[in-house]
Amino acid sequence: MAASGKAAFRLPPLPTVREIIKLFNLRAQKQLSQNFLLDLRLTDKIVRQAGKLKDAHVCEVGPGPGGITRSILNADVAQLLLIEKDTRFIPGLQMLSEAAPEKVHIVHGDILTYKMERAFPKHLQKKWEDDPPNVHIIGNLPFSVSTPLIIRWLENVSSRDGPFVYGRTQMTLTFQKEVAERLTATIGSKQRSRLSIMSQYLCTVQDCFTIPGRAFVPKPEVDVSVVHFTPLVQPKIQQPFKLVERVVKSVFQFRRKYCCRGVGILFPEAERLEKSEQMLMLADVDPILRPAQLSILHFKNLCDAYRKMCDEDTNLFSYNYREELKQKKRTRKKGYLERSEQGD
């Protein structure tokens, strides 16, 4: 008996990705940190990390010559949005679009400025507390854009806008192995960093697998890891993103010092010792712990304490440690010049 239901979509025979590269004379540009993944077994494996994609709406970031694109289409998605900044790749992507009628929409643009909240139909939106929507972001990110982009998207998670107007949109992205290790680092790890806290307080972050550099063309000097993000229903720190980022960045500013050193630069020098001791006491955080030894709960308490102090002193959040250092240098230089003139 014939199987009932709609047959799964498969791409028709097409030139291979390697043939597409030759056909359109595509070369990876080092200044854009481009590296092509040609092995469709690996691109299939990346796409499987996103979960079940049948009838899903997917945004692929930087599809390039279209290796991952083919694997996404073969997963029988309902719609695939391709955002590609480099015009050289558009003709090859249009071939894929023609092979999958009405499934592919190509945008020539920059993912850092593209309005993701308009990418998909409104009916896909789910409440934040519900299961994640059938919307996914997938991408083999250029190394140069991966960190600023994930920070941008984490801020979107916090404010539930951008690609997260649809709900807890899942992301499956590639990073340099070292960056992936920072994103997923646990307490006490040498890789524990600002990225660890900023990603893990907002998302469940999973390092799925590592792809050796030799699998890419041209071969990068580092291996690449695939990381999957699922936004949490409740963030582990209930404070504005910019406040959390400020506290976390300050603490990790001196990652080899005691955490009290980084906490201190949140405050003007004249009251630094007093205020940093007050904040650490409010947060119940041992001042001689190293930044990498601090848990998400430690950072939650630090952020809550800092918020309380900012509410009490409305000028505190605008304080800039580096600007105070520059001002001190200018003052010293001015004094030196004045003394030199008097000596003449």
Given for the second form:
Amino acid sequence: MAASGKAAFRLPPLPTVREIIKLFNLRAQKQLSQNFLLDLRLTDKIVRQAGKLKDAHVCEVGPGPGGITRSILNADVAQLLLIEKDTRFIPGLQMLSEAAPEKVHIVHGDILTYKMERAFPKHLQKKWEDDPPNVHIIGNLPFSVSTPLIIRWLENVSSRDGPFVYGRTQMTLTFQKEVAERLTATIGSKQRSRLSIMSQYLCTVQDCFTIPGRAFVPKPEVDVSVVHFTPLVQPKIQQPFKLVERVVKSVFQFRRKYCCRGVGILFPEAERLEKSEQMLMLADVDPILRPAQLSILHFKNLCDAYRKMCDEDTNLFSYNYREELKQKKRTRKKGYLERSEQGD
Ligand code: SAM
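Got the form predicted alone; could you also share the form predicted in complex with ligand SAM?
Below: every chain and molecule of the assembly, starting with the one above.
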């Protein structure tokens, strides 16, 4: 019996996930990278990483045959929103919805276009500075979706929109083990990358545990890690997301070289040396550190310095290194053709 005197919710006896797969002929589609979790002890363990879910409002992305869905419902949530792209799973999910009356709402749609800002009641909204709202996102998505999705959601964290209109909504998501290592990599580690900085300047990121590939049906080529994100009250870099992304991406463009090499490509070739020296000096960053040796504070200083330089030169932010390279190649080719026509 729960403390309130109300019995905690448990799903009634249902066909197993394996039986649902058989019943609705839900063969995993390789081209959609579908790998299912059938072991409910494992799905319970994933759901526990989200924290206490009693009376929570949860969005599960990619429920598929519903293993994680069952664990979320058994955690006694108030509302569960399911977003599933593959129509074949809808009847099986409806069965779960009937077993948990008035809790489940099924959306047949794509999480990449779904507007989560209207999904939950307004009264759940908390101030950003407050504790996180009782709104959670949980999902085991294909790797091809989870990486672009986390980048998008990090941008939403930065602008406090999308799923973060409710406040600091927490996310518990699976990633290919290597991606999880990059998301959580600390300074100096081999996996330190663009993803490490982009996620850690906005969120507390925790690599919870690894699930061996053999736990999935069918077995993927790789192991999978569960990662938990809580948006920070104060982002560690206070500049627009696109600016941070540009600086971090440029610095990691040449991950084995000194960081000055990547900083350089933020500037047109004609002024590259002078401007990159100026930016590194302003940021007080040693030009011969490697990208992986830079702390988030280094990146903050680099972003602040770049912002200052962009404010002073309004064309700077639209400069595109790749475009300049292409243009140079075209000019070189044209010159070569002209010279060969003249018989040089
Ligand atoms: N959650 C289930 C589990 O753990 O057994 C299924 C996991 S399977 C790796 C990924 C699921 O995400 C599939 O059901 C797939 O159809 C769904 N999916 C893939 N892309 C999606 C998208 N863009 N939006 C919503 N669902 C998606």
